[in-house]
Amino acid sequence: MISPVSDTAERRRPLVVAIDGPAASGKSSTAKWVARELGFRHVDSGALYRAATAATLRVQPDSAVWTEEMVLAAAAAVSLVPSDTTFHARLAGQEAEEELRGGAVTSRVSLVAKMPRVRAWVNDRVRAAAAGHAVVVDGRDMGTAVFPQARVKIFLVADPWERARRRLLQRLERLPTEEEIAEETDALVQRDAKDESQTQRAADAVLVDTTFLTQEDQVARIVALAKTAMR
């Protein structure tokens, strides 16, 4: 939603488009596309959570003994490196996208995201990355805790079955079976329950249900909202 603007100075600030939503709702892919359409930079907060998780796994594979202090210490190896269009999460200065998106990280990232001090660490780095730039940010808390004054806030949702189908299409690069979708749906529903307190819709966010939308359509809706806010 386009939040009220109190004065001209507020309008002159670089625009922040904040996109929130549950896991596998298409936040990152949509945010990247919206950023390209607008000529903004994309900031993916989820990549920071994943990077912190991967860094901790390198130090201690047994997540049952992880503490906030351990995760934050490991996260010192994480950096955000800017490019023309986005920021890339690095581990010890090296690209590690495959590691960040692997099953070991995916199954543990919710544990890390629940840690208040880790959340504060991620939010601080997202704000720093966005400082002075027009950005599209996605992840957890973007329209609530991180950018509560963002003029454009979006909350993406989709039916769990459809979210599971899309995730498997991307992961497997083939049509998934009904059984595979059912298993992935169960995993997403469990993830939603774990993430519920960390994935809240801002009161002034526009709800976009993408279950029956193409990605092109949902991107067009968000771009139109952003362009209206820039007038």
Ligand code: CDP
Given for the second form:
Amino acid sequence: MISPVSDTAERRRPLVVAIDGPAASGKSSTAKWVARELGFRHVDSGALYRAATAATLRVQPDSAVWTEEMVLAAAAAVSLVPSDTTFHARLAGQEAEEELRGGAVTSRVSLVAKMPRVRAWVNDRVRAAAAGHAVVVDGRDMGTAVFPQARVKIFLVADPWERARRRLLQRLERLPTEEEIAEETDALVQRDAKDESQTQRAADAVLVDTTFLTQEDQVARIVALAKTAMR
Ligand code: CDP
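Rather than the form predicted on its own that you just supplied, could I have the structure of the form predicted in complex with ligand CDP?
Shown next: the complete complex, the earlier chain at its head.
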């Protein structure tokens, strides 16, 4: 039997699971886990924005004078190295995870992410990493600007207090105090506001609110959606 055209077109859509959402909504850890479950590769677009920011900080610590040209020149030191199930952003060929996740980068990354040519640079790298592989990509605009044809689109949200609590738990490796959570919530809400213009929920994305979900549950839900979409 000949498949209807729409089925054929559906099968030709790239094997991309796009997970977008606001700061600390659990995109990267979820995306990594989903990729492992599906045997796909994970690509973290935020890590590239962070790496470009860290590379620029190394050249010019005063972000008040940064220009798009300066950021793009510094970003030449960034490489994306594949491992079994994900990619690691490196600076001058070296692992720099702590630097990428630190406060100096986090407070400046939204500024860099507003630069159109930096966005084009990140998007090219993400698409190149995805070429020839089934991937789970995470960021702010993966299901809209970068992979509008993605087979599965998820928009992850969670209550800001809960996002702050989880981020601190991960960073401090102990239970955070109420004061620490309140301070982190403020910082997250401020970054959400700065990122508003680059955060896009695709019209066909499935909204997953993880406030009351365990990570295991949210992974299972996304894996199930992906398996259904790939059938
Ligand atoms: O994990 P977290 O939510 O802290 O952020 P991230 O995914 O590491 O992204 C860091 C920053 O990169 C965000 O605050 C955005 O400014 C920017 N970003 C973006 O503009 N577009 C993306 N697709 C991914 C990240």
